[in-house]
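Form predicted alone, single chain, as structure tokens, below.
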Amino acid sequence: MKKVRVLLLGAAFSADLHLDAYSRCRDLAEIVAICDQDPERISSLAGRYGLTDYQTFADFTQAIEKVECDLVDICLPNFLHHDAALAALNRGRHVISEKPLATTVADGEEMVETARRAGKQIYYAEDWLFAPAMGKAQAIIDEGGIGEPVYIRARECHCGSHSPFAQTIRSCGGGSMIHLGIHPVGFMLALKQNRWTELVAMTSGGLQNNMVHKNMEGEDWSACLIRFADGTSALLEANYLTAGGMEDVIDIYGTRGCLHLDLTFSSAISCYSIPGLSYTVEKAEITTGWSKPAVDERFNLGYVGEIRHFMACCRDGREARLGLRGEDGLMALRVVNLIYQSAREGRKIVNPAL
């Protein structure tokens, strides 16, 4: 069976998450090239996963032009998603775009339109949709285990990104909502077939108006109340205030029961360490004392299932499922943009498309 030939753009944090998943999908995918400005970072990343036969590049435009591949996986800073995607699509390659799809709605629209004209797919990397806990929760809902879901609370929070690209609106697109909240936003839109009706939001405001991160241009706290066409309501939150590791938590309240999902702290291991561990959970500041070390964090967050799905779709020449297409990433970006508008203007926004 022919494998999907992948050009990986970036060799830092997101690329490591993806390459871990590719290493578990060797029956479907082959990394043929890696591009990053730092050659040592490429070497280190490839070495961790045993890659030996691959090309290296420092410039993504050159890599896209020269590498014979089927798909370009964009694990670059947010502000580069647009340019890299357009270059790849115009070269006749399918694309995986990490979240958010772009930093502006206009850029996202151009990406989706370019893919349509080129007859190529944009696969939008929303890993939450492949978290095993999500799949089990959906099965419980489908069997009527909690009745009809009426209210959902979802959040992604941690202590803040150390990347310089997360500090400015130009390079990130905003603050915690676009960088973290894009997950609960995208998850809820996929769950409800993108049919939202109204929303109202607040944010901390950025810079001196932030609660903790006074040098960050984007907000360090944000929350949105959103309603969907079927009457379901949801509270979506993102913040850079949460100490102790990343929180990915979803609570689903139904007419006959409820579900509580914890994607990051649901480890079966409890550990007390005086010297500290090498790793416990993403964004944990310390690893001493009591902790719950993740058993297989990346699998449980959905990265492996996500990449396998994209590789199968690319191999078979089909689009991804709802929530994982370019237009779904664009919808999530539009909603985040309207969340920011609602917070700025202090008013409820009704979906202009409904």
Ligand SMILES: NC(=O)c1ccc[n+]([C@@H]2O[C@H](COP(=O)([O-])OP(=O)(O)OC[C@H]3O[C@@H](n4cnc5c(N)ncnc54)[C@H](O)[C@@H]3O)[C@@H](O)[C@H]2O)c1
Given for the second form:
Amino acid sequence: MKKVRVLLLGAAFSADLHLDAYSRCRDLAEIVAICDQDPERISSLAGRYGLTDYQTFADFTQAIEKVECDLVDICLPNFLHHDAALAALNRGRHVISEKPLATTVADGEEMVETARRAGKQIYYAEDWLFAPAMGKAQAIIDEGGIGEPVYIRARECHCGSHSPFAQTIRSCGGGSMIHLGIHPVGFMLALKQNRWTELVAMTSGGLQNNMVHKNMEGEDWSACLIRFADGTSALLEANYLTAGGMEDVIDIYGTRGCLHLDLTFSSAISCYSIPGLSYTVEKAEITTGWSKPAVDERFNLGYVGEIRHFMACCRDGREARLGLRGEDGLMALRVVNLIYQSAREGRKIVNPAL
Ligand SMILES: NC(=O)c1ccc[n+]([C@@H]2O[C@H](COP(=O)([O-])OP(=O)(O)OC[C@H]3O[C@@H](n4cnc5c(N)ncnc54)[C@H](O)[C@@H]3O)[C@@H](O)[C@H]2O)c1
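Structure of the form predicted together with the ligand (previous: the form predicted alone):
In what comes next, the whole complex appears, and the chain from above leads the way.
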């Protein structure tokens, strides 16, 4: 069967997560070209996965123009998602967009509209929806194991982004809520078919008002209470205050029980190391002493399932499932922006559509 030919834009952190997943989907996809303004990052990334037969580009507009491919996978900084997606869609390519869909709602709307007009798909990369632990939790919920879920608490937190673009609102779109909180937001919206009814939020506010990151324009702490049409409530949190490694945690409370999911620290291994390890979990500052070294972190965070789903959809010319379409990325972006509005104005916001 014909493989999906992929042009990968970006060759750093998230591109590595995706390439790891592509290397486990060789039956479905092949990387035909990689673009990054830093050529060393391209060769180093390709080397790690044994790629030899691929084109390289420094300029993504040229790459999109010249490369014969089926899909453009955008692993570029947030503010470039819009321009790269428009160029790719107008060139007749399907697109994977990393989160957030864009830095502004207007840009996100233009992306979704361009895809519709071009008759092409935007696949929105919300990896949480493919975490194997979530699949198991859903099966437990489906068999009635915790009764009716009524309250969910979900958060992504770590000590701060590695990327310079995360420091400014123009290039990131905001602070911790758009960059990390978009995962719990997108995840909850998918779980509830986008049917949110009201929300209220607070953030640290950015710059000198931040708790720790006083030079970062966006907020380093944010939380939102949100309610859904079925009466379920959720507390969604994101912060850059969390030392010791990234926390991706989901707690689900039902009428007959509860579930606690820890996507990052649920390793079966506990290790005590005096010299330290080369790696334990994402964003851990130190690896000495006690740690929980991740066993296949990327698989457990959902990247492998996500790329496999997108490749199968692309091959069959169909849209992704709920939570993973361009319009779902746009809904998550809209909700994040309303979270910011609620925090700024100190008031509850009601969904006018419901
Ligand atoms: N789903 C996830 O869990 C997850 C994790 C990390 C990042 N992301 C998302 O992935 C995207 C990229 O983030 P990252 O962490 O990989 O960033 P990064 O800073 O590690 O990498 C970005 C790369 O883009 C390249 N680049 C920047 N401008 C360019 C241009 N004009 N032309 C060509 N190359 C250019 C840089 O040289 C760099 O190699 C962001 O949108 C981020 O939000 C998602």
